[in-house]
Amino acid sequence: MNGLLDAMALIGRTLFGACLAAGRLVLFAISGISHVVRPPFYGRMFLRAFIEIGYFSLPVVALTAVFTGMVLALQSSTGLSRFSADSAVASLVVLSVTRELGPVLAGLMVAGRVGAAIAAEIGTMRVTDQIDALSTLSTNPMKYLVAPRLLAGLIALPLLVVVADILGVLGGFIIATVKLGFNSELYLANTLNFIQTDDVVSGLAKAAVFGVLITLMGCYQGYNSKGGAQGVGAATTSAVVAASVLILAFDYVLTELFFAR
């Protein structure tokens, strides 16, 4: 009997802790987003965050997209050839890249690179009392540190996904025409005929949500870090893991909203 009560108490504490953490995150997100639309605006901080998220993430996102498109064309050709449906390779590549693989893989790459960096930077400021110093200087830390990064993530990641979509389709085109022997004009025609505006728009909408999630988790974990260098390290790890899990979870939710019939 005591063991059952202890187990129920453990489950209750776990659920209560999860609800408490979710509530804190939601309140933090509401506060950060509200500061995005209220002056004053720190343009220099936004530009810095935009360059860090967008420009410096471009190489890893581009390489990931190119090789993903190549692998996708190769694998899809191998599978579809069993059903004599090789002509569907182009449509499969462009659909997979624009709807799913472009935004999801770009989001995961940016989460690993940018989410950790944001958490480490803000976490270091927290444990060294620099955030408290901002408040002392009458500067709102949420408006100065969080809001510019949220806005930068919202804008930068869709732009990265546009590049990822183009390069992913290009990677599939290269493999299909050079290695698999597809006619280049026919492959391009199939790609252009199959792609629809909804496919691209849904991917960009996902990317915008993922950009906010990545920067939000980096800011939240860094802002609430404690315990010196060890706490900052834990915050960076938590930021990447949480952002990656949320990307996958929200990917399903958004796919259900866009394409469920």
Second form
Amino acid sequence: MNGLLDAMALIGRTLFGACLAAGRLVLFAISGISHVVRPPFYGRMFLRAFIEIGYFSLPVVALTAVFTGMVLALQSSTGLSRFSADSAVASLVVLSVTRELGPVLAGLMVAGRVGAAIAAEIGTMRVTDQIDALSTLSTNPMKYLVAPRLLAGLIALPLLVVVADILGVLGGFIIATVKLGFNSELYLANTLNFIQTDDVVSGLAKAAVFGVLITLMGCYQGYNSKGGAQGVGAATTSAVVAASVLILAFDYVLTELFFAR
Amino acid sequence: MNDAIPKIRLRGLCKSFGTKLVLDGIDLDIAPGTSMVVIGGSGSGKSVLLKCILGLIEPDTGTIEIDGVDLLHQDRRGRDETRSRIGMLFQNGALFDSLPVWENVAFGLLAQNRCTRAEAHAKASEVLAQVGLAPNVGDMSPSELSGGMQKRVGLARAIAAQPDILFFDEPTTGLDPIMGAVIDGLIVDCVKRLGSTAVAITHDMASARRIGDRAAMLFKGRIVWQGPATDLMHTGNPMVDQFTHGEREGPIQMELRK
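Starting from the form predicted alone above, please write out the structure of the form predicted together with the partner chain.
The complete assembly is shown below, putting the previous chain first.
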């Protein structure tokens, strides 16, 4: 009987802890987003975050997209040839890249690169009293540290995904024409005929949400880190793991929202 | 402002973290233009006291008045206005390592839109000179500076906006005795020049005597003694005397974790 009660208590404590953590995260997000639209605005901080998230993530996102497009063309050709449906390779590549793989893989790459960096930077500022110092210098840390990063993530991720979409399709095109012997004009025509505005827009909308999730988790974990170097390390890991899981979960939710009939 | 009103008045200040009572009914008055040094061992609540006055930690109960105005019942704008009149030197400097030294020093001025960036740069060079640093230091990164130089930059940042209240958190910790004396000298000069009210927390007795006009000792979240800083070494209070002379035996027993 006591064992059952202990187990129930443990479940209760865990659920309560999870609700508490979710509530804190939501309040943090509301506060951060509200500061995005209220002055003063820190343009230099936004620009710095935008360059860090957008420009410096370009190489890793571009490489991921190109190789993904190449693999996709190769795999789909192998599979579709069994049903004599090779002509569908172009449409499968463009649809997969624009709707799913572009935003999700770009999101995961940026989560690993930028989410960790944001958590480490803000976490270090927390444990070295720099965030307290901001408060004593008439500066709201949420406005100075969090809001510019959220805005930068919201804008930079869709731009990265535009690049990822183009390079992903290009990767598929290269493999299809060079290795699999597709006619280049026909492949391009198939790609352009099949793709619709909704495919691209839904991918970009997902990217915008992922951009906010990545920066939000980096900021939240860093802002609440404690305990010196070990705490900052834990915050960095949590930021990447949480952002990655949230990207996949929100990907499903957004796909339901955009495409479920 | 009426001189009869203390610059800072604390009444019944209490703060707990979980079940641990850190501040247990602090009453303290600090007169305008004086320097108060709060001494006490590690974990006695000195830093929490400072953070409560600064508004970084919300006390559980009690009042904090600055110039007779209760900070805890001020609206956000009022608190921001009060905060803009306070300068703070953090224990480890807390310099923003993403910014050059001059921007660290001028951060408060820029944040309050008091000047352009060019004017802020010039003002930062001027303040750096006041703390004995050459103008070229302004273009360096905080990570390129020694501990003593970081403290000076932290001091320059604290005084740049000419605050009328200055807080110093362990200003000499981690410095050699000579550099500690230099920093203390700079603190005394700056406080005199600005006519500010200063509150310093420290467990460095030499520093406490150099900086303070008055001193108070915090033990287990309570003020157990206060008086002129010149009396620190012979207060007649066994707790204070044990602490200031660094004696093992006495009423203060070191708590060992078992």
